[in-house]
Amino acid sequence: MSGKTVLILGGGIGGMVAASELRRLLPTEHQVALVEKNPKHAFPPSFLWLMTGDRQPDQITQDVRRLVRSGVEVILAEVQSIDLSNRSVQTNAQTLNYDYLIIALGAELAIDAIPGLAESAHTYYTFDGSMKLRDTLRNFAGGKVAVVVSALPYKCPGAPHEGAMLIANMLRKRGLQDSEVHLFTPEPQPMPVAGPALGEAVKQMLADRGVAFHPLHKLNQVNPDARELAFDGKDSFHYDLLVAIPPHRGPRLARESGLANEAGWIPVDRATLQTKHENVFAIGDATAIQIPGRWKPDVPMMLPKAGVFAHAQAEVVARRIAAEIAGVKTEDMFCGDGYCMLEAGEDVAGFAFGDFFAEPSPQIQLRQMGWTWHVGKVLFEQWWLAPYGLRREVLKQALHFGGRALGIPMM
């Protein structure tokens, strides 16, 4: 059997999780190629956490090189342009040749799409824009906060409602008690694609931590001087500051390649993630999955652009090349589970879970608040910023932990 290489462009959380898991099914004459342009990694559910002082830079990244299953080739570079036909990619470096292919870009964010939002707004999206609201937050005076979703779709349903809360917990700290918190979305609810039950529940999570909700609301611009927000069909609103969940694109490469639908991004089978192309997968944020429901009577509704999605795809797509190249059948399918945590302040998270692909549409549920779930995800957070073949000791370590915490006695 001559040996195969498989190419995993984009060092995400799927991209890594779908390069360890091949290198551990694959034998050795198969290479195992994961192209990166940051060495650094940066876990983005912590960002919330930078953007509170909660955790400093150092704690929430780690080498790339070290979060892979050892044999896993890391390539730094630029990918620059991919070349289906030939099967080869194109870096700022090199170009590498692929018997399969893996895309895992992401999806890149576009803050200049809308008028003034580049000139006057804050982020908690990326690690840059963390660190600068951490410090703009702790020296702020006090007056109107708008919390702003840009646009659709966008990463992580649940990170603008925990963004809200958080920063309506850190004014309260600082004393600010006459502050006000407001959270502005085009979407008809919280996380509509969970449902009527479960948007109720994040409203009232909002309103007990005392941060007005805004749906229906279309940003059309901003004007930077006046420090206002223009929406289409509402009134205007004068903000103090500024933090704005930013538009999101497919990612460039996609779109040139031709890979990606008229809206950017990657149609995929939605149990193979396969594209339209042979041996050519997608998983993760920069994918478009189609999913039970409908947002309006002539829209579907979309599978939410989250890392627990991007994990499980990792895995799935992983495993059925591996399968592929063995030369026996597999019947391994992504089956839409997915959950996230909710921090709202305080310590304290809400845990959200269910199906996305139930029909005849998607089955989440609420967990009740409690400071078990923020335990969770500190847990999570450790695990998966340990070196790799350091994970099974930090996993048997926060079992540990975890079970006394929760009063479960441990062998």
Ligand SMILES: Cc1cc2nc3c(=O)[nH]c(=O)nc-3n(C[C@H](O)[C@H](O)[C@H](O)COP(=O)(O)OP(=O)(O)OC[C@H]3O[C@@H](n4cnc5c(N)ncnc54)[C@H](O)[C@@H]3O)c2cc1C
Second form
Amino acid sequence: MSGKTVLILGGGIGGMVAASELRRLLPTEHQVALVEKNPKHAFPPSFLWLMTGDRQPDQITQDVRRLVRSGVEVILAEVQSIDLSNRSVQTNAQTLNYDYLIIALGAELAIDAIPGLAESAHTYYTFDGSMKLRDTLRNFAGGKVAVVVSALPYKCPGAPHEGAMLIANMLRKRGLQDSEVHLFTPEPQPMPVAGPALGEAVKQMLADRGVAFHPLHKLNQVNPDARELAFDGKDSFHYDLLVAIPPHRGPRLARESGLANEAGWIPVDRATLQTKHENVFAIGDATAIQIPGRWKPDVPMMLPKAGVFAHAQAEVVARRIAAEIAGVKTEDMFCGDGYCMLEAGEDVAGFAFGDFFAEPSPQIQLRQMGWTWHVGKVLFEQWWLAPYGLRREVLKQALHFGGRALGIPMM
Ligand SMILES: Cc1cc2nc3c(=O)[nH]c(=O)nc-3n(C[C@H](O)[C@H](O)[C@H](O)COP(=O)(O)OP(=O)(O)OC[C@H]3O[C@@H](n4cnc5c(N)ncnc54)[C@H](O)[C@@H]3O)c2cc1C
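Can I get the form predicted in complex with this ligand as well, since the one above is the form predicted alone?
The next block holds the full complex; its first chain is the one shown before.
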């Protein structure tokens, strides 16, 4: 058997897991190469704590090379194009050939897609944006804060709600009791994919923390001079501080290589993560995966974009490729299980988990809010950022056993 090359594009959450898992499973005659443009990984769920000042930048960043298993070849370069017919990838430094390709390039943010948004909005959806917003919130004189989900889809269904609650908490702590936090979204309820009961529970969480929730508000433009938000068919809103969840779009490379659908995301087989091209897989935020149920009568539901799914998909793809290389049959499939800790401030979090592939629609449960879930989120962060090795393994086992003890089978 000659040595095979598995090439992984994008060393974020999905890409790093896929690379490490493949390296663990494949004999050394096979090459596992990971191409990533940023030498330092910044853990996105911790952007919220960077914004609140609970974390410093070096506490939420780590060298990509320390986060993957030894033996993974990390290529620090920017991918420029994918040539599917010649099984090669062009970076700004070299041409790379592959036998198997895993695309884990995530989603791009397109803040310029809505007129006026780039000039006026802060965001905690990027590392730099979180730092800037932290300073702005420290000096904010008070008034109306608008947190706006500016378009669908976006990553992490919980993050807009978490951000709004944490901002409300920060303002309260600063004694700005008269300030208001408003959360606007085009969705009919919080986290619609999780069903009406969970939506009501999250609405209550928001209300308890003084966040006004405005569903069915689709932003069409911002007037930076007047500090005004314009929505389709709704009253405009005057803000003093604007925080946006920017519009997202699929990675340019996927669109240019012909892998993407009309909306710009990569359709994959939901169980195997295989694209329409042989030996080419896609995982994580870059993908489009339809799930049971309808968001509106004419709009099918899609699997949310979240690290927990990128992670699980990466493990499935790695095991499937390793089995194929070894000439072994496998039934390994991505089953749609996921979970999310919803940080609400004051060291308290909620916890939602369930089966997103359940028929006739996802079956998601919400556990009562508490300190335990906040600790779980911190442990998760520590595990994720620990260099590959013993400490990481200990943290993983702690999460696994903690999760089982709390009746969470997928942790
Ligand atoms: C504020 C916030 C909070 C979140 N909280 C949670 C949470 O609590 N739970 C959860 O499950 N998810 C959460 N998420 C979502 C989660 O971070 C993403 O869903 C996850 O990172 C997706 O993984 P991915 O591998 O698909 O993409 P990414 O992790 O985004 O990785 C893509 C990688 O590709 C690289 N790349 C892109 N283009 C190129 C190129 N041309 N050449 C080389 N490299 C390239 C990027 O640099 C990046 O490292 C949160 C996100 C945000 C923003």
